[in-house]
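So this first bit is one chain, no partners, the form predicted on its own, shown in structure tokens.
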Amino acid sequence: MPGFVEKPEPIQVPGLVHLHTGKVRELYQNAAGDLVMVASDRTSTFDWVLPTEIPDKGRILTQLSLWWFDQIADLVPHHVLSSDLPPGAPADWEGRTLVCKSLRMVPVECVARGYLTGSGLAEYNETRTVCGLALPEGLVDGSELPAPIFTPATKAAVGEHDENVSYEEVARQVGADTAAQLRQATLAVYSRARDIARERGIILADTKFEFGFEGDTLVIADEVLTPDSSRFWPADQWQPGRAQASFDKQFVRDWLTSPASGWDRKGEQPPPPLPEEIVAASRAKYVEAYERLTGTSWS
């Protein structure tokens, strides 16, 4: 089953209880309850946690959070309580980690599209629709969507695909209020982020979300509006009918699916390490949207 290529054994700190090792987090918990979350350098494509990190990946990524997080503050209220680096942690974890309210999760990915792409234009092909939502006829890779969607999915493990379902089915594994509130909020957020991303040459084209409850307020968690978990297109190259050019870990899937890389995605083999130039460029698209968006430099 595909996974991480190289587990890593996570860091022990006094006073802090490891919980779980993600994709891309670590994840901790203090005396008090807190949760501690420390994004890594590592990146994931293919179902694979690959060998190889991007450096600087995980603190763009918290940093962007953070900033998005005062974005949307008046939407939705967000689940960090502080950035300060725990007692006794190593000093990497500057500007990596987050000390966040331990929520009630709910066990849905809340993805909102505006722009047709990824699996949402496989379903698209197939049936005309996206989790059960009907599409206009003629749309292509990159087309603009007559209004934003809320497409959820159900979130997998380590190594497997989350699976698109529709707002029925979350509804009967959430109850209806619960989906009523995640859609809402999730198209809000969308919307916001969006229009903000627009503003600075962005297309968001799709996002996504997750959410939990503290008492009966939802509270939105993890990492929000980053590359990681986001598409970002330049708008000045964006031209429906084709792969649009992105943000994201496009160099890192371009190269492991040429014949540069010698990987056979359909193989068992989990997928080499990057060359240099790759990791560069990549680093570079991630300091480039964290500057593109914020309008500060990347230090």
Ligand SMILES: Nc1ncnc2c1ncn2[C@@H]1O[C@H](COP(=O)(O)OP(=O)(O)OP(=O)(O)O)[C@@H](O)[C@H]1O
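Numbering follows the first chain given and starts at 1. Quantities reported herein were computed from a predicted structural model and do not represent experimental measurements. Here the rigid core means the biggest group of C-alpha atoms that line up within 1.5 Å when the two forms are laid on top of each other. Compared with the form predicted in complex with the named molecule:
In the core-superposed comparison between the two forms, the C-alpha atom of Ala260 has shifted by at least 2 angstroms.
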Given for the second form:
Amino acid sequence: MPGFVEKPEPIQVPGLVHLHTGKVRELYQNAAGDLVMVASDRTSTFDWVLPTEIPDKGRILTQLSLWWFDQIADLVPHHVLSSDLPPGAPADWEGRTLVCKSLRMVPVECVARGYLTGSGLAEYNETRTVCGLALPEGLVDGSELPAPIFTPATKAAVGEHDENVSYEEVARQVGADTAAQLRQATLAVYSRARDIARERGIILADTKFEFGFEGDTLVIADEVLTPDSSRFWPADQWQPGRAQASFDKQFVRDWLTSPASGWDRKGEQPPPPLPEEIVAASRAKYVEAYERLTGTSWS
Ligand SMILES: Nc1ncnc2c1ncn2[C@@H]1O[C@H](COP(=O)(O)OP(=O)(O)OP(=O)(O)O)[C@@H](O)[C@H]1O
Ligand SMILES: [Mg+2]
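Switching conditions: you have the form predicted on its own, so give me the form predicted in complex with the named molecule.
Whole complex next, starting from this chain.
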């Protein structure tokens, strides 16, 4: 079963309780009960967390997420309290650690799609719907949708795929009021981000948000609008009817599926380590995404 090629040992920090090792991030709780999210340089492709890290990825994505939180702050409050290092944390956590409000999480992956691909395309091809929403005939891989849609999913365990569910199912699970708030916030934030990205030559095809409650207030949590939670496509290469070039993972995917890697995607074996030039090219893509989106230089 896909998953970690090598599961990392979490670093222990006095004063922090380790809660969880995600595919990419380590989660801790501090003495005040806040959540400490540490983004690693790990990367995952084809359901595997690869054995090779991409230097600076954790810092770049953390800074990008923080930048986005600012861009959307008038639409929905976010969970970040501080990006200061917790006392006693290793110096190399700097820039990739966020202290966040610990929220009552809503167990729904709130996906917005402006373009059709991935699991949305698969469902469309069978039923002409995505998450039960009817779509026009004639859409192909990469087509822009008439309007962005809210396509929620329920969270799956590591190595399994999230399951797309209908809006009605979400309303049954979390209540009609919360479901309406999730949909409204998801589409508002997606639309804002899509417009910002588009001006910078990047298509935000789809993205996933997670929300929680602080008291009665809906708060946007997790990471937002990073290449790990979103599909970014270079706008100048967009061509519906085929798989689009992935902004960040294309080099890795192309290499892993090429004879050079010697790896069989359909087989049982985990993927091999990435060569240096693939690592460097991938890092450059993360830097490029950061620089194009934020309009500031990375270093
Ligand atoms: N403010 C918050 N309060 C409480 N929980 C949060 C908050 N923000 C994010 N979370 C939760 O923290 C966890 C982040 O874990 P992470 O995303 O690293 O791993 P994962 O979701 O298990 O796996 P994956 O790597 O597939 O995303 C998620 O369960 C997310 O719902
Ligand atoms: Mg997650």
